Structures are given as structure tokens and as C-alpha cells.
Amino acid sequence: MTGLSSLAVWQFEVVQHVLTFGFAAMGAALLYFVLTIKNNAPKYRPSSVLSGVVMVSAFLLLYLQSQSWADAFVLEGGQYVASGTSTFTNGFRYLNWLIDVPHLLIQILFVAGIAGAAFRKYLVRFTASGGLMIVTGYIGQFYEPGRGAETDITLWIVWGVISTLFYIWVLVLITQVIKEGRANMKGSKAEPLFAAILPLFYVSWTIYPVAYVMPLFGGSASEVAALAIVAQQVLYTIADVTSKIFYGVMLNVSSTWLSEEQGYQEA
């Protein structure tokens, strides 16, 4: 990921702790979705199943990221220095997001009550916009500042901008879906909670492009560069937890309330 040669002990530990918190949270959330799936009527359950898939994928990614971070540095002379035997990269995060993003976008369709041709339309558009957003961001991260000879700020920015354009497409689509979902659940106590997903989505998903540009603030000073990398990893993990766990829980509670109002009772 970076040509960064050293980290203060606290910088190394903050990232290690945050990554550990991330995969522990995904594991706990997986248990939650498994235990509560029968609270929902069958037509809503695919949303919880997809949340479970996302939790497994994110758990494995963050666990491996934690191990990779530990392998990339060794304690020497009161600071952590590059081990020389392993490198840490964000590339694995993008491959994880390539799995998670379509699932996250599609699962809301079940709770919003979108079916038939409209469901198929959104499924194709979500898969295309989400997938292209991640693939273009993945290409861009190869040129990230701090990667030594591979650094190319122009290409890094260009691919980041292209990825952001696809992100805007995602925002337009999710806004439409939530608007339609609110109309479908008009008068339900679930409507306000479902509506609150939109601001959560805007905030949590926008953290990702903010984290993407963090290395730009590293400059040439090694101490500032280290802070930028630490900030990037913290932001990525915060975004993962809020955009996957908080979002999934809000969808699950909404569908549980809808199920109850529609007369569903767990057998």
C-alpha cells in the first residue's frame, strides 16, 4: 500500500485495534442476523440473508487485514518499521467491497416492497453502478501516493473521480428506492426508521471517498504520512461498520415491524 517506513507505537496499535474491533463487530452482527431472521415474514428474509453474507465477507476481510498489518511492521528501537517481508494493501478491501456492495444495495429492495420488473431494473442498475464504482476505485488505489515507484497522483485522482461518478449514480438509485419504499409502507411505524436509512447511507458511504484521499494529506514528511495512513484505515473501518451493520440492523427492524403489522407470527 505504501512506502511508509516507520510508525509510532500508538499509530500501529490504533490501526490494529480498529481492525480488530471491525472484524469482532462483524462477527457479533452475523449472530444477530442469524438469531432474528425468523422475526421477519418470509418475503423479507432475503434481506437478512444478504446481511449475513456481507457479515461473513467483511469479517474475513478485516481479520486478514489485521493479520496483514501485523506482518507488515516489526517493533524496532521503540517504533514500528517496515518488516521487508510483507506489505499492507487496500486492494483486498476493494475485492471484499466487490462482494458486499451489490448485496447491500439489493437487500433493501426486499424491505422496500419492490417486486417484478421494477426489482429486476434496480437489481441490474445496482449491480452495474456498485460494481463499476468498486472496480474503478480498485484500479485507482494502485497509484496511491506513498506507493513508491508506482505513485501517479494524476491517475490516482482520475480513477477516483470516475469511481465517484458511479457513486453518485448509486446515490440517485438508493434515493429513488427509499422514496418508493416509504410510499409502500405509508402509515406504518416502520416508515420513519426506513426513511432514516437515507441520511445514514449518505454519511456512511461518503466516508469511503474521504478515506480514499487521505494519503494526499501525507505530504513528504514521514510523520504526517503516517498519520494520513492511520486516518485512512480508521475511516475505512468506521465506514464498514456503519454502512453494513447499522444499515442492516435498521432494515431488519423495519421488516420486523412490517411483519408484525401484516399479521405475521413466528411459528
Contents of the next structure:
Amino acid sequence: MTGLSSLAVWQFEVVQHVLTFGFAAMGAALLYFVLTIKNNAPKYRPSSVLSGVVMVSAFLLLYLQSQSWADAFVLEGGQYVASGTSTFTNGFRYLNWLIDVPHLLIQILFVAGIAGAAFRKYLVRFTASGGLMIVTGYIGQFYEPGRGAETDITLWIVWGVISTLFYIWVLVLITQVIKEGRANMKGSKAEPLFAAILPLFYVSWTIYPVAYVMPLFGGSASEVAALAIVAQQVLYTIADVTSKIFYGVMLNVSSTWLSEEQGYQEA
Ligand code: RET
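Could you please show the structure of the form predicted together with retinal (RET), as a counterpart to the form predicted alone just displayed?
After this comes the whole thing, all chains and molecules, with the earlier chain placed first.
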């Protein structure tokens, strides 16, 4: 982030607030997933458990991310400048995704009613496609423009493109899973809600690669670089809340409706 020499007070604060909102939302949603788990028949519950795992991991990451932001800058002469003692990095996010992405992908299988050999097939493919997408993107982000000595736009783009190929594989798989899930719940009132997960997924997951390329708009002008960083953090937060919480809630409500229709009553 050497391209970024200073931040206006509002820019520093917007990121601080947005990161705080992010971890507060994960904490609140954790409580929701725990408290509603018994509304669902046992076969759907692993979906809520996986939402819980995702919430804890994201809560911790976003908390550390906000600490790292606060440590990276100091207020000097009415603006925030690099503290010189630590840098702000998005690297931790990628490690959080490495945990969350496979879990988010696998949790839908329980609600879609995919079992047996098909379950194992998707489990392996989701873990491979999601894991490789993140690892290759992680390598790429070290070369991000504005990071100083490591900056290498070509390598940044090449790793980004490789990661995108794995992302396309993820999209193909999730489209199939939602199609199969809809077929399994034909006639249920949960079907339209479950179907709406597909557009939510496409939009919320695509925000991540959009945030990845934000520094491209930063250029070398410090003022634009600052705006790009702020935009990147706001986008990541919107993506985190929609891809983890909205998605989890839609799966949870679908499970509850399916459970009711199948005659399940909370003990
Ligand atoms: C990267 C690198 C650039 C190319 C692409 C990417 C895709 C990232 C995605 C991340 C999804 C993360 C989620 C996290 C939830 O916890 C790695 C930014 C395509 C799709 C859903």
C-alpha cells in the first residue's frame, strides 16, 4: 500500500465503521442460526451448523481486520497517515475464505436433498474448485498494484484469471445443485425462495473479484488510491453480509418450511 500515503478522516472512519458493522453482523447472525436450529428437521440441521462455523470464522477475521486497520494509520495534522509500525493487508481475508467457501458450498447440499454418491461427488468438486479459486487469488493479491516492491501487474492479472477459471467451475456446480434441489422440492412453498438463492449467489460472489480489481483504479495518485481502498473494504463487507448471512438465512427459512411440510414438529 505504498501508493497510499494518506487518508482523509472520513475515509479512515468509513472503513473502521464498515469493518465493525461486519463483525457485529456476524455475531448477531450466529445467535440467529443457533436459536433457530430446532425449527428444522434433523436432516437439515447440518446447514445451520455450517452457517455457525462460517459466522465464528468471519467474526474473528473481521475483528482482526478492523484492529489491523486501526494499527496501520495514525492521525497527524488532520489526516490519517501510515503508522509505520504495521501495514494493512487483505491477506487474512483469503484464509478466512479458505475456511468459509467450502462450508458455504457444502451446506446447500443438505437443503437441496442431495445425498449418497451425489453428495460425495459435489463435496469433492466444491472443495477443489473453491479451494483452488482462493489459493490462486491469494498468490495474486501479493502482486497487487500499490503494494510496493512486490507489485507486478502481469502476475496479479495472470493469477486473477486462473482464479476466475476455478470460479466459473464453482458457478457451474452451484447452478446444477440449485436445479437439482428445486426438482427435489417441487410443489413446496420453499421452492421459489430456494430458487432465489441462485441470483443472490451470482451477484454476491462476483463482488469479490470486483473488489480484487479495485486497486487498478487507484493508479499512483494517492487521493484515488485512498478512494479505491475505501471502496474495496465497503464492497468486501457487502459481499460478506450477503454471501454468508443472507444466503444462510434463505437456506434456513427454506429448511424450516420444508420441515413443516414434512410434518416435522419441534420437540
Ligand atoms: C478472487 C481473486 C480474483 C478472481 C476471483 C476471486 C474470487 C473470489 C470469490 C470469493 C468468495 C468468497 C466468499 C467468502 C465467504 O466467506 C479470489 C478475489 C474470481 C468468489 C463467498
